[in-house]
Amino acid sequence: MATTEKLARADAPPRKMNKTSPAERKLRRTGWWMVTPSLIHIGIFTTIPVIATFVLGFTDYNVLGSPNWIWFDNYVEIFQDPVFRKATWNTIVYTFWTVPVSMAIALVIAVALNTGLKLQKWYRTAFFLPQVTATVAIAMVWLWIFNPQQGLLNAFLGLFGIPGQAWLVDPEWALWSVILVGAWQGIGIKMLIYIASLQNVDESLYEAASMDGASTVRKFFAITVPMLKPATFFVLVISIINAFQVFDQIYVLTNGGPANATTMMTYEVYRAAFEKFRMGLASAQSVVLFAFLLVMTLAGRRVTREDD
């Protein structure tokens, strides 16, 4: 047996020496020097805060004193807190409505603008403008639109004899008003991603479908939608993340009210950290928010999984 192994080793081809040339080593060192600033930035401003958030979630840290270990007390308080449960439900409702609605509208607009429509550059700029405009400025405009006395929305409804509403003051309408703003603001970036993806769809597929007599609607669902599946997954993930992180428009429009009708998870994190100075509780709430985002992302991945 030993003789056979020796013969096999003798017949085996000689191993290649994995040596790199000086030029390759210099190129590799240059690459590491170029990515070093980004690695330092990620380490200081991303990795350390993430680790600190997970650790502080098990403490009663309040900025003024030293943190003490309380282990899972923050998490028990979170799930017993009716306000945070309300914020969690509001965030889920907000995400459930803003993400699919804005994605559907963005896809329709992208397809329309990809058909050689006149003034399509102007339309692209107009739809993308809310994305590059400060959210606070947008929220101020919507404050005027939703104003019960001088607002544009109630004035428009009055033309048809429909009574106006106190959109941001009435608990029944406040969350829907915020959802409307969120869906409208999120259309621009999604539309841009869909337009970029539509540029890569092979035109011969549409030509073949036209020769087979397929209608426009049939081509949309049989060609466009399947070919945009990777883009749809990307848009879905970033939309869910953005929806769960909504804060500034809530802060300006409603301040979480009325009666916590529009408070969100991120807004409760802000309240715990910077109004109550309970950094430990805010860290635990951030971990819960991260868990929600992870579950939603994995669920989105499963729904839009490609058949490779």
The other form holds:
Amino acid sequence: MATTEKLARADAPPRKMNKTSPAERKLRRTGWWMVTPSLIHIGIFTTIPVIATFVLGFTDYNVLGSPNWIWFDNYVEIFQDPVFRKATWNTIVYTFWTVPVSMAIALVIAVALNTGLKLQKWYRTAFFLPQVTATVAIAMVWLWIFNPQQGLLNAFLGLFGIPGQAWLVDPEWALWSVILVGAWQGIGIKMLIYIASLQNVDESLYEAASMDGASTVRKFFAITVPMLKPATFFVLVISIINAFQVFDQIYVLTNGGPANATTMMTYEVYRAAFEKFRMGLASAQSVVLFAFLLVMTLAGRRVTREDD
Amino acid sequence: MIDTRHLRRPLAGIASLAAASLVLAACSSGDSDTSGSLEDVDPDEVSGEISLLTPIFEGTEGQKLLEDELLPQFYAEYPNVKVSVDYTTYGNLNEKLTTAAVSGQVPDVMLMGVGWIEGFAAKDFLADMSDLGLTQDVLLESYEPTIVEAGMYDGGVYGVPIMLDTRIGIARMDILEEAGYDAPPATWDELIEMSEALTVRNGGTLERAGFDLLSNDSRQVFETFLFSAGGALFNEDNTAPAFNEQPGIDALTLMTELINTYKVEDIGFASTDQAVHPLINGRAAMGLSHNNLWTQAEDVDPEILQHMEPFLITGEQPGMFFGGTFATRSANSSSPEAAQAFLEFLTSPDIALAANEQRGNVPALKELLETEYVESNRFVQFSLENLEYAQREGGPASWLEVRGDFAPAIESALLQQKTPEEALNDLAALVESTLARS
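Could the form predicted together with the partner chain be shown next, to go alongside the form predicted alone?
And the full complex, kicking off with our chain again.
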């Protein structure tokens, strides 16, 4: 009997080894301990607020009173509100112009700085500086640049006999002025990503192209641009997300004016929450903003995957 | 105009106010925990750690004044009370109060503005000080009725005034005299005629605005013109907007025409971020200004003060806007006695005067009328002499929810995107829906 059993066990397929060694278990435990602070942080400061935002979006919570369920009333109000529609359109226009413009400029600068330029480090620092400077400080400088009377921009245009503008208070120019600041400020981080990516491009490709007699422009479009495609998609996605979240420069430069000409989705969320105390409405607006960002991110991911 | 002599009653200001309130409190309430009455309380026995949220005492100078000069006086009287100060600005006060309410960490004493009291009082955020004996009648002994009213909601007193700020017309008399005028405009028609005459253009470029209305908050400018047109923001019981009635339309039409028809100022000409006010450097001949223009001019160009003449914007009636800063107390302070003591300290004559001087504002207490500060500041004097014409913003509890909608509406009219009537009616529809919701 015992022999038969032994034979039967021997014929059976080898049992799957579920147990890990003590060393592996210890390693796994250590791993969990190491990520625990981050998980707690995400749980408390991300997950709970996200869930609360979705829930509060269905209420009339106004900070000082108890919330009441109003279900989809906030969403109905958002879609009927001409100011929020204006803010949504402004955000789309802002994103449409700041993202490609700053990406194109960043790419050109990155390529230029990757060619062994003199004072290369100085230039890199100079172009990256706006990224690490507080937006409020930057906006204060731009307030002076845009000042209709004492501003640098109108003084510069005056040298060429071009009449100055009231950049931030004329509805024709205000959004474009904000877009200019946004595009300028966004160049630094994009440039850095492009430079990092450029340094991974195989030099032999350029050498081969040179031997084939390719011009610099031809090499740029035939080698550099295709090789930077993964970086470009990454930059595109994070730039769109950042552009949709623009707030601080609007807050300092225009307060959304004149006549709501520069208001953005995030600024309307701020106004609803902190000027009108309508946390429920602000939560619903945040959910709409989140939906926009989700669609953009998924679209970007899809394009990236196709590229992979 | 008010004859200021009638204000010279020998009031002991907030000290007597406090004393009277404490007598009333003693009669009306025996609950020591909520009475806040300090009459029978030894200051040494008042203890606790309290917090103050303040949008005044701004900057290094303000902080030095409060912490180095004023707070030591309070600590000398109440040695067992500790005050922690949270400085903010009026621009960020909403955020601070919102986050304080959400987090349940409401400051014990809060300074807030005219138009703010009603909304917070309606939600039981603020302590009703009439329960402590600080009634309307008691306050009226030391303050003008309109000022007392601004700190009240539903019959209760929720805010004690510290300072006022007004919007008044200012004329540069040296410029007016050059053009042959010997007095500021006394009517809207004169305002238009003189503003046109005083405007200076070089080709198409505006070099001097005849009347500057863009250096101020557009809502407050509109309100000043609205009041001078005989209008009001809301109906009497604050249940419906009234600013879109004919006086409001006339007021916004005047503002729009000053810019677009009479071209006395161009959009963007005098922006609020300019370091020097256009009335000080002569880039405007007349304008609507905050009363603290006097202290600004003292810093920049004191000699110009002799040429500056305050006047009332007068249409159907003289109009003046006033705002101000009120001391309030949290309804849920853990140290109500200490908070009450500190509130009384902040609103007492010497302390309020110091705060007013630092900010260049108009003292709310009548007894401060004869102080050297007031007598040396013509704009403050003028504001006090004309307080009978002063009107404030706010009224309904939901004022804070709607006040931010005024600027875009007014701007849309000034930029001729909408007619004044359309802009105000659209705004009124927004306000009505907010009033209906609350």
